[in-house]
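Have a look below at one chain only, the form predicted on its own, in structure tokens format.
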Amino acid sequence: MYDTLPATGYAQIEIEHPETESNKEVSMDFVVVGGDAAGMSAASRAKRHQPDIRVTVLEMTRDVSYSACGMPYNIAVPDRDMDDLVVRRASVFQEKQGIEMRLGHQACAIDPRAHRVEGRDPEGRTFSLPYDALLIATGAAPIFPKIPGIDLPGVLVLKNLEDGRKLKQYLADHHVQKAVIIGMGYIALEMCEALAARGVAVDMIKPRPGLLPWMAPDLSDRVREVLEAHEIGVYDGHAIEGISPREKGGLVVASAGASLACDMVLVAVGVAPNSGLAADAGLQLGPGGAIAVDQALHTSNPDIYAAGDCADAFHVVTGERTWLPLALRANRAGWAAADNVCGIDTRLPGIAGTAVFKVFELEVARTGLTSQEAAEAGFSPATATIKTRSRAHAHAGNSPIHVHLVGDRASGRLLGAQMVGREGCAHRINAPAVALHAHMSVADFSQSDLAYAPPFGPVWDPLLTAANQLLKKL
């Protein structure tokens, strides 16, 4: 039988309730599939809430609880150990918290009716594990474009810690002087800087035109200028025909408009949610093929939760489902899932898609919707883009900062923000992010009492200047 959980104004999800469902008890079996951000956050929190709960974590790799976002910066330093990024080892979870950690264990199937997870252990033997509550926290996997030669030696990815070890070892063993990065997203841009720091020349290539298509042109052009100033080759709009080995060693990435020789290829075209396990179990999927969850992280089965990069979320601006793999959301969703497993009603309102990354000396930040996304969501968008200074005009060290805001003509709401500059973007973007969560209008945001001191910004903060310009267009 089915019912619909209230989602406080957001899209709803159908939850299947088996006729044999029984009440959960404290001494339940809580099984977590996936041992990184969402999975280990949930496992630890469940143990804090209910020390008697039996928590088992199935992790197919040998690594848990590490800072994946720190890998490009680790790779930039040759003599730094990749394991420096490990936050807590599996043995600590097991010995100090009583969480049963099963590393090298791959979950292959879920039987929702029998409440069991089937899988293989490190020796290839099958296992069957019962659960009362199950969390799927399988994350996301790198996308491999379907081009000839994508599986050649020297074609690498960077998603998990083992990928980082392999990439770093490849750099050490092969005396890499030139690399080609397929893709121009966050990881690709961060790896440009990391490889350049090691003296590696870099070319970037992708089929679609535009360096950062989601970004306002003035801001995207600034990023391109910095890349080219650091002698990064930017080949956007080049359909890749294939990767082939060179006669004298190395690889060649061929396209209709360029042939790029290199010693290594890094594939960084994006990621896709690891939702196959859920789909095979008959669970509902959402945008991008992510696992559909409600605000309490329930899937379409009442005893199965999903959190992290494998699951969707609600967007606080549109109220609709979206899939945006973000670190903070993964950790927060793991906590919320554990709360609900332990009988503590916890619901997450959603995400604004706030993100920031570094490209050499530039800080690049965004939150909310782009103008195109706003139009597709049914808004009537207006935009304002300004260029001003990061500090008071007479203060030494000030530098240009670009701000782009998106608002809705019909309602006056603030819908999104983007920022690019040498300083003052990474934390400044949090102000419009909070405004989006609060559903503030551009007029209200323009009246915000933001801090001022000459070393940190002009009297009229760049965000306020942009908001005042946007008000004229609304």
The other form holds:
Protein chains: 2
Amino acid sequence: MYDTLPATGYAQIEIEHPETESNKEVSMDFVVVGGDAAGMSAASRAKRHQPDIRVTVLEMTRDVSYSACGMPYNIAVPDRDMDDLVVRRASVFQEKQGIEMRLGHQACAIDPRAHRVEGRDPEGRTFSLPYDALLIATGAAPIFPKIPGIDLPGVLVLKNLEDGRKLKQYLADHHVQKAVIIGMGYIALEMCEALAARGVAVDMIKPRPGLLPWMAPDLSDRVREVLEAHEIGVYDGHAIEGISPREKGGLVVASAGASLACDMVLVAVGVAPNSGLAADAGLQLGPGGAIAVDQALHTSNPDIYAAGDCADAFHVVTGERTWLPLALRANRAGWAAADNVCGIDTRLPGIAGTAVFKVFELEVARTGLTSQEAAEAGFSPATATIKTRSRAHAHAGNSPIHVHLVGDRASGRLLGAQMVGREGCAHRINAPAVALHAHMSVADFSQSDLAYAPPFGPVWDPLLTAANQLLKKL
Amino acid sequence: MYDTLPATGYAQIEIEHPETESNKEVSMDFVVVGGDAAGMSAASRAKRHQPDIRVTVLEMTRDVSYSACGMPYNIAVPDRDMDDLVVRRASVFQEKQGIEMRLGHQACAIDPRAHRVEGRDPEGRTFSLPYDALLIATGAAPIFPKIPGIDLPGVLVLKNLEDGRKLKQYLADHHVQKAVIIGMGYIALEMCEALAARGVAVDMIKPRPGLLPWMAPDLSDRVREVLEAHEIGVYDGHAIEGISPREKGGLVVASAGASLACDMVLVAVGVAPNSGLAADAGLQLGPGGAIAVDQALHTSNPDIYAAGDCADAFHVVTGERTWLPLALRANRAGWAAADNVCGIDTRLPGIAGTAVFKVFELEVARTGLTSQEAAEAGFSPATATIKTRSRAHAHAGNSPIHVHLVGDRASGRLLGAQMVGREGCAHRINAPAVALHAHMSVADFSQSDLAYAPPFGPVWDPLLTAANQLLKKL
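Moving on from the form predicted on its own, please list the structure of the form predicted in complex with another copy of the chain.
Zooming out: every chain and molecule, the one shown earlier first.
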């Protein structure tokens, strides 16, 4: 998505900075490429730390600082404005915070020796912008699998706000009664619920067998049950042969075992880091092709930082590099990069891979490693999977909670947790997440003084019951 | 509640053990005084570890193993049987698990030298029972403040299941339209909601000013608001002069500033440990008059253990002894005592003082130390109190969440957390609870990878926002 600069073509311009009083006192040029979570967090924080820094944000779309994760919930409600998801408008960053916002500006190349970013402005003119410190916060882009018909009208994706507007407009303009979602990850499942809320029948399809294959089967079966209860077609293990238009209008998604007619296709098979700009500048890449950064968010070039979905992180359990594009990390990495740009030594310990999502009435949560990931990382994993209740004995409104824990036989460490239930999973996962940061043993975690009251859980919290079971296997 | 044995009176009998095959192989006599959470946890676990141990439980009421914390929720529903709260009946422990259950048996004295427990059976006869190991799990008893009229009919307490039955029967038998609750702790607040659910108007009164005085005012004000919204009278700072009968029937609770007429009074000013039996046997007591135990639940006598609400614990933040009668600790301590009785070395690190309760639509949670407790323990506390949202920006169903964190200026350690909100507090408190067990710094806690999805919180979890604010003050 970040093309290199064409050798010839548009006239190159210097970006002009308005000559204000403060301009004369500029101590440093901090250029940020990408104006979403990581980029705008960094821009704001740098300006707050040091008002005399000139911060310039290059954003290729017209949107900055919005809640991308909120899009499925916005799409679920026809009359809600997609722009409700904008947290702070570019004009506010510009006028209230003194950040130079360049919307529609595409960064096309970085020249690390000359300390310049080159790109195209909204009129297609090239520009060249000097920097003292540069932050690459270009995010991630949806993956389009190589399927015949993937470029047909009515085949949509959902990554940035403009995608969301287009999808919502498509629903408004077409009488969408049936949708096919290619992919079964978080976004796919959230969009499945959003479309169902609008009365759209949904089929989900993907080539690999297993719904949420990273999840313990006892838990993923609960997700499958709830999808089936809502009459969602779940076609995992179906290699997709192609998408083609129907004669009567609409589309059909063909696979060996199923031919799914629909009015709309959503492609949600995952995202890839927008690291082309960094790679072309000779910066080192890490897992998944993300930009490799150290704990201070430095890339392999000391004046270039990277943060957000385009960059990697250290996993607190393995200590190894990993790429997990998640919103909290993006915001936190943006802050930390700004700290370091401003001379404040901030190092991020890393991520535990904590994630939660809602799918219909279920809360699904995970943190840390799966058993397979643990084995791949050289641990000797043992697991325990339990089913217990969300509330105390005899308390009204009880529902099942399933917990899966992973521990290491060799060290006794807690390595990961997964939870599924109608209530009490989304926030409970934070306890094992903290335990992973603290490198806690399963034994120590099992002794945690967790909260109890009848409306909120059994005396022995589900996590403790699972930890007690896991202890027997270590 | 555990009187000493009278010098004269009933004939003393030896408790006879049935002469079964297994009886001949008894390896050890383990006597448990008190058959609720700690006692029955210990009895069951010991028998599971070593089937050839003879386990005898002396319980002075007719109830064992029930969910005392569930009583307010049971009382809220007129046609729900109070015995629904029984987790496992005495007959099951006796017949299925081979535990000798002695209901209605009151332990009156321990002779540590003779290794005997002396007491009275349901017929009033004294007995003397030998032990190799003894567990005191006598729980706690409600405090009756010295108020004229405290012994009038219609003045009730709620501690054990029999109290619950009496209270429920009182509500069924009398046309209770108005109740006064003396005290404003967890039980008082839960009962306030339970009575309100039955259409009973409730006033709460106590001498000390401040509703939940341990709580940060910004948070306790939210609790007060919700009580007032439900038309509960909150009379804190009202010294109670007496309870007296009204001419037309019913009672009146008189104080300097208010005279509260009612049909029923609930005394819920707290509990005191039932440690008289232990004290009379010369065992060492700890904070609050609770029985002092080490991490292996040994009292000052090596053959006598204590567990549950009658015993103290070490606080994981201060490392000092504390007395906090809570259900999870009772169960866990029962297990650990049984382990040690059976030769399995189990030591409990201690408690963080994690507690949660529901009061009408609010979840109220805490863990660790308050600012005042921290100062008293020799820390140099700093606090941060924030208000944020329970869900993501622009997500429907948002409600305020208030978080109060306490940290130590000297060491940077996290010392405590409090939360109040309509959702997302009860389970979230477990994350700082685990952090307290790990002796985490506020800085490290602030880097925790906590879960995010729009229905469940903002990108920066409320706890992280509070931690970031607290960091500025350390």
